[in-house]
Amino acid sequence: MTSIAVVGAGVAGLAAAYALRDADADVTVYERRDTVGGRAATHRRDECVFDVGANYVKEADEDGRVSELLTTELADGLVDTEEPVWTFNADGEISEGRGDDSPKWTYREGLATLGDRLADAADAEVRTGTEVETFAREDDEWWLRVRGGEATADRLVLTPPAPTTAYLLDRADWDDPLCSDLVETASDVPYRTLLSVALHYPDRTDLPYYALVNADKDHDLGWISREECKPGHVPEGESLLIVQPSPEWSRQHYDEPDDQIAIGAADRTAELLDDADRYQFDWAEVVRWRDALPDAGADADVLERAADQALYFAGDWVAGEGRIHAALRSGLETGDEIRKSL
């Protein structure tokens, strides 16, 4: 039987092992942190659920296949989130309206249960904790060193962020002028540093938005969303923001203390919103992104010509676009071309 390694346990990896789980193979994924999902991450505190990463998966594929797939097999505590998203200018001038009415869903329980559903539906063997330090092409066979120990494939999915991809690649030994292609096509992808902040106030004023977008990204903020907005995850009369400033804003602000950023966070925030009761949360959680979105892809072209060595990759930076969606879809597409190859 072959066997397959996918590195990285986020929707991408977790979607490539779907798609194989019929297949005749082994399938191992692995990651190196104790939860599956990557930017579909969810928290919880106080009988509260946010989104802290992703905030929703969009129904944008052409032929539907991702949104089929959501509403069938994973359909189970899917929700959606019906109020609209309104925009803002650099000046805070709020405006009605992006004209995007599809679907923006998540989980009754977080967005993190997409991880959750994807991994109990693909046939493979999920190791969480267990992250693949390096790796070596010897005699048509993959070798990995990972914590703990060693494993061979026969085929190499690489599903992290392009950064890491790119450091993967690097320190691999592998002799070939292939892998200083992909070394330098991984490491031009550009990505943007986030902050995502949790702000939660007792009391909400009802508004007509679910989120705002900064629309000419020249704001300290780029996103505001309402998680009461989404059924089942903030307590009847609470609000619960989740604030997200803008690329810029995070770098500069990236290693202050958390009460510093929540509180910069806060302050924009109240003066966006022209609320004042804002500026004074009842408590607060911050996480970081240091690789959260790409503003480009990959050099399709160098990526493909891997496939040839059985490697193959997967992720919102191979797709081109930094959605949940788009690295879902990349993954069963990555999947669907090595079931084609077996």
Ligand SMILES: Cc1cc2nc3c(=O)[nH]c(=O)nc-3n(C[C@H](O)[C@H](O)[C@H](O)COP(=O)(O)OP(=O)(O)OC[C@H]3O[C@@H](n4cnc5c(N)ncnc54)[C@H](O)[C@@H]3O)c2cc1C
The other form holds:
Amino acid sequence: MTSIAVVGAGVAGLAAAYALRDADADVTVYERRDTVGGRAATHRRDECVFDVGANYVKEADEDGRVSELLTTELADGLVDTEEPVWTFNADGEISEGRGDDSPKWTYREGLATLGDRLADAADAEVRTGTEVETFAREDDEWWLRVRGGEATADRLVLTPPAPTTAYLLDRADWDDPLCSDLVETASDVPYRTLLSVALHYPDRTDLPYYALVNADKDHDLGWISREECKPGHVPEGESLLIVQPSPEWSRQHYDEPDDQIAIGAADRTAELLDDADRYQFDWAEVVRWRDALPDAGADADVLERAADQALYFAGDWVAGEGRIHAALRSGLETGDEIRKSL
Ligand SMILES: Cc1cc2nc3c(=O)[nH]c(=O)nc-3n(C[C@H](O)[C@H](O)[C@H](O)COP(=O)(O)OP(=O)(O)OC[C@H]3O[C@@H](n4cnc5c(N)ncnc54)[C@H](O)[C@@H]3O)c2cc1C
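The structure above corresponds to the form predicted alone; please provide the structure of the form predicted together with the named molecule.
Next comes the full complex, and the chain you just saw is listed first.
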């Protein structure tokens, strides 16, 4: 049976494993963190559940394949956030959005559930807490040094964000000119850095929107959302805001202590909402995403050449769009490609 190693249990890696579920293959997914889902990440504190990476999944794929999967096989616990997304500009003026009422899906237990659902549906061994430290091409096999051991595989799928993929390729023991082309291609993908700040308040103000997005990209804040609009996330009467400062503000303040970042984000939020109660949160959590969102895709022609060497890629940066549905689709397509070649 063909052995397949997938590096990364974000939605792309798990979707690749899912697409291979009926194949005559032995699939192992290696994930360096203790949880699956990658940037579809959820935290819990007190009785609150809050999404600290991606906020929701949109119904946005052209042929509906991802939406179909989400609403059937992965649907257990899926919920829609019904309130709309409004906009604000550099002057802090808030306006109604474009009336887009398509679903904004998350799970009652948070978006990380998407990773759990994919892992459950895939017929693969998922090894969390198992970083792939390096790999080598030996004869016709891939050899991997993983945390606490080693492994071999006939096929290798890389799904970490492009900078990490470039780093892994750069230190791989693989004597082929294609390797340096792949390093260059992955290194060329530009990324935005983002901070995600969760601010909890013991009280709540009724507002007509779920979130505000900065439309002119000229404000210190890029995004504010109200987790209480997501069914099951925040106890009645409390409020939990997710504040994502702009990429520039995030970069400038990235290395500051958490409490300083939280105060900075809360101050700007209170000003924007014109709500003095929002200065005083009762607890906060700060999550740092150095490689948050790719701003472009990688050169597909170079990536495709690697298939001759039993090496494949998947992820939002392969799709060229920093979105869950794009990453999921990329994983499905990579899994399909491998399955057809078996
Ligand atoms: C703050 C923020 C807000 C966002 N908002 C939205 C949104 O509202 N809607 C939306 O659709 N998208 C949003 N996104 C984007 C979305 O989260 C990503 O596009 C998507 O999750 C990418 O999935 P992926 O599988 O390609 O990569 P990842 O989720 O990054 O998965 C890669 C996995 O590889 C693992 N890994 C890395 N190196 C190794 C190694 N050496 N060994 C083993 N494992 C390794 C990582 O730990 C990770 O789990 C947001 C992202 C961020 C950061």
